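Listed next as structure tokens is one chain, alone, in the form predicted on its own.
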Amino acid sequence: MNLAEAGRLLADECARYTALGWMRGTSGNLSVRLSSSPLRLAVTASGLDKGELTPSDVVEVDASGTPVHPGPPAPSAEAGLHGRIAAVSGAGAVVHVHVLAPVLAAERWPSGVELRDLEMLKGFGRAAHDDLVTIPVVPNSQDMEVLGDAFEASYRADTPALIVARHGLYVWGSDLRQARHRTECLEWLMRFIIES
């Protein structure tokens, strides 16, 4: 995939999440893998209204989140965490949205949010019954290396999500579509447990 194609896909996905109210203001960011060796990602640019993103509002970054071609636009400040998630998990896409339910769930269960015996878990890639799924919760930090270390310490290959306390949700998949489906299912699951 080239940067232009990635930009079109990312702009479309951002518009979708903005319409759901999951990327308020300029919050949230998405990335998609451009290459694996070396690892390169296209990540949404910093400080822009995600509902108005154009295909050129993306930046190519390396595994540490550093722009491959410095200059405007700047990548999201969280590009380094996207790089770490992609490197460790092998993900083709990472979604970071500021949905309320996971943040509230993390307030109640700061050691991890446990889910089980819910049909929607199948859409998240897990079994609907007799499968305890724990979504890791890590403390927020403005230092992406600290957040990356916390992600790695809590990472499980069968649980493609991370809640950053008092911040938001990261979900990943093989591509943007799978990451979106997992994000939608996980948001439903989080709403269920905090509202039940």
Second form
Number of protein chains: 4
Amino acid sequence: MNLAEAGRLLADECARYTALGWMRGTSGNLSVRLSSSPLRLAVTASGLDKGELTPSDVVEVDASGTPVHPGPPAPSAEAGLHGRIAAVSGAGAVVHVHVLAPVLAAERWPSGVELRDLEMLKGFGRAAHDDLVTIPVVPNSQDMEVLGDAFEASYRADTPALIVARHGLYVWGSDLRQARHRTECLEWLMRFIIES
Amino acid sequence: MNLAEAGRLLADECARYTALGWMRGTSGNLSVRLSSSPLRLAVTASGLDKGELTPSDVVEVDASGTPVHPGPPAPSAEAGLHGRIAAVSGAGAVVHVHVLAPVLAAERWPSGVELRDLEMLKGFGRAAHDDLVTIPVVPNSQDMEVLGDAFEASYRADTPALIVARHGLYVWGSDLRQARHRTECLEWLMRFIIES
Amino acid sequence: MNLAEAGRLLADECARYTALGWMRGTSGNLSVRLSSSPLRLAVTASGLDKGELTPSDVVEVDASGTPVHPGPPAPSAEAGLHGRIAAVSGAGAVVHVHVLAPVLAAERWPSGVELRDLEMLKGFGRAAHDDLVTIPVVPNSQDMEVLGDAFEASYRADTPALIVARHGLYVWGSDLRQARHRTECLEWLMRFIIES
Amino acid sequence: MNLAEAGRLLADECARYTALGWMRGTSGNLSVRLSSSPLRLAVTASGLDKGELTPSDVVEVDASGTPVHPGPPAPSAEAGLHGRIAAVSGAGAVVHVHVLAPVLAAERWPSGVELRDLEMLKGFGRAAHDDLVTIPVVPNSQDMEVLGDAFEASYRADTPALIVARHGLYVWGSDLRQARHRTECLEWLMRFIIES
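And the form predicted in complex with another copy of the chain, for comparison with the form predicted on its own?
All chains and molecules follow, beginning with the one already shown.
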């Protein structure tokens, strides 16, 4: 995938999440893998209204989140965590949205949010029965190294999500569509457990 | 009705439910009766984004949910339950959506959700007064035989709905529009009783 | 206003309320005054999907809700209450929607829902301070005479709304727009008091 | 910025807030700075449906909210508070919406709503860590002098928002977009604390 194509996909996805109310203000950011050797991601630019993103509002970054080409626009401040997640998990796309339900769930279960015996877990990539799923919760930080280390310490290959406490949700998948489907299912699951 | 016409109707209905947030991820599936002797249904294909469904993303199945013609696309894994519901109830259309309120209600009332003396029951096909309506709740299963047997054991001809615990809602009617109206009314009723 | 013009306005308004989720299934109905001597209303037809209403899906009725001209479509079953409200209050338009918050409020305060010292009361036609507003609650009935008598017994000229318990909300105003603005403000107020 | 340009921007912004459900009835009003010496604002006209606002439905007012040119349309009754906020804070745009969550939060914390250690505070213009943010709450009034004095008494240069109890939310920023982003982030924060 080239950067122009990635830009179109990322802008379309951002418009969807904005319509769901999951990218309020300029919050949230998305990335998609451009190449693997070396690892290159296209990540949404920093500080923009995600409902108005255009295909050129994306930046090519390396595994550390550093722009490959100098100059504006700047990548999201969280590009480093996107890079870390992509490198560790092998994901083709990473979604970060400030959706409320997972943040509320993390307040109640700060050492990890447990889910089990729920059909929607299938849409998240797990089994609907007899399969305890724990969504890791890590403390918020402005330091992407710190966040990345916390992610890696909590990482399990079968659990493509991470809640950053008092901040938001990360979900990843093979491509933007799978990552979106998993995000939608996980949001449903989080809403279910906080309203149950 | 032929398969092409069914495909257009099913795609339109899926877009409506998706906009309501009731088909998150790739969840949910719809079917409509094509013929009665033998029983044939058009059911939505498996694993697709229901907001992007096209008229060709449907499959003709028999009463057991088995495709009549080989080859892709595959029908929804729940096609067998659609067939069973259509055969037992005589319904012309079956709706299955992962809408939150009925699943929350089933957590609270796992042996059946009782409704009575509510105007919205008319839109569900029952009386607004002095008519106790019990929406059956059955345990979730991945085996459509098990789910179908549980459906049939709980079936009453005057109650066109079933909640699958920790999963979602089935509603049926003479056609897709009636099934949708009943689904919308039942969702309202479930939201009412869990917020009362 | 003639019936054709009324039909266009009613269809437009129904589409708005449907988009808000306040006319689920085929629930709710709207009317607008066509003439005063004798009293004639245009009321939405019975049993239709309000999100798909066309300008011809309306019926001219008299003060009792009886169609002035024979034949289909049939008026809403609640046309009689629209006629009674229009006659008693002098309203130019009556809105009836199955919006959840007022029905929940009526469960909690079955003898009337009290509101006071809230800015949104201005949009409902009352004062924002030192003005106790009581929204009447009447029991549900399928008999429009019974409902109409209950409405009239509870009627106060300064309070253009009525909650029918376990059913829905009536609001009226000089025209459809004023009735809609009052409905929107009252829904906000009801949501406020049940969440406070 | 001239009045015509301001009118286009204000109508666009009103349509957004209306779609979010934050300007129900004819509630809410927006303003944008036209000039600084002397201070002149374009403010939305009084009593209109904000989802139908046109670019000409705006009024040029001075720092006291008084129209600079006579005649219709009349400015929002709250134009005086917009002027006061713009003068004191230096803001380029002021948003006033009747969004529910801040009003609910003010009921619970009537002497000010405290926020701390939440990522969304960055989108509001503050730090995500170790920075106690108190959103002032002032009693409602119909007298813009009284409201303006209460605003000024509670004003801190680093906190671009004010909750008017039992009424709604004011947020300001350098332009309409920044004010909107801050409003969206603050609504998320208020929803978070009342649901936590």
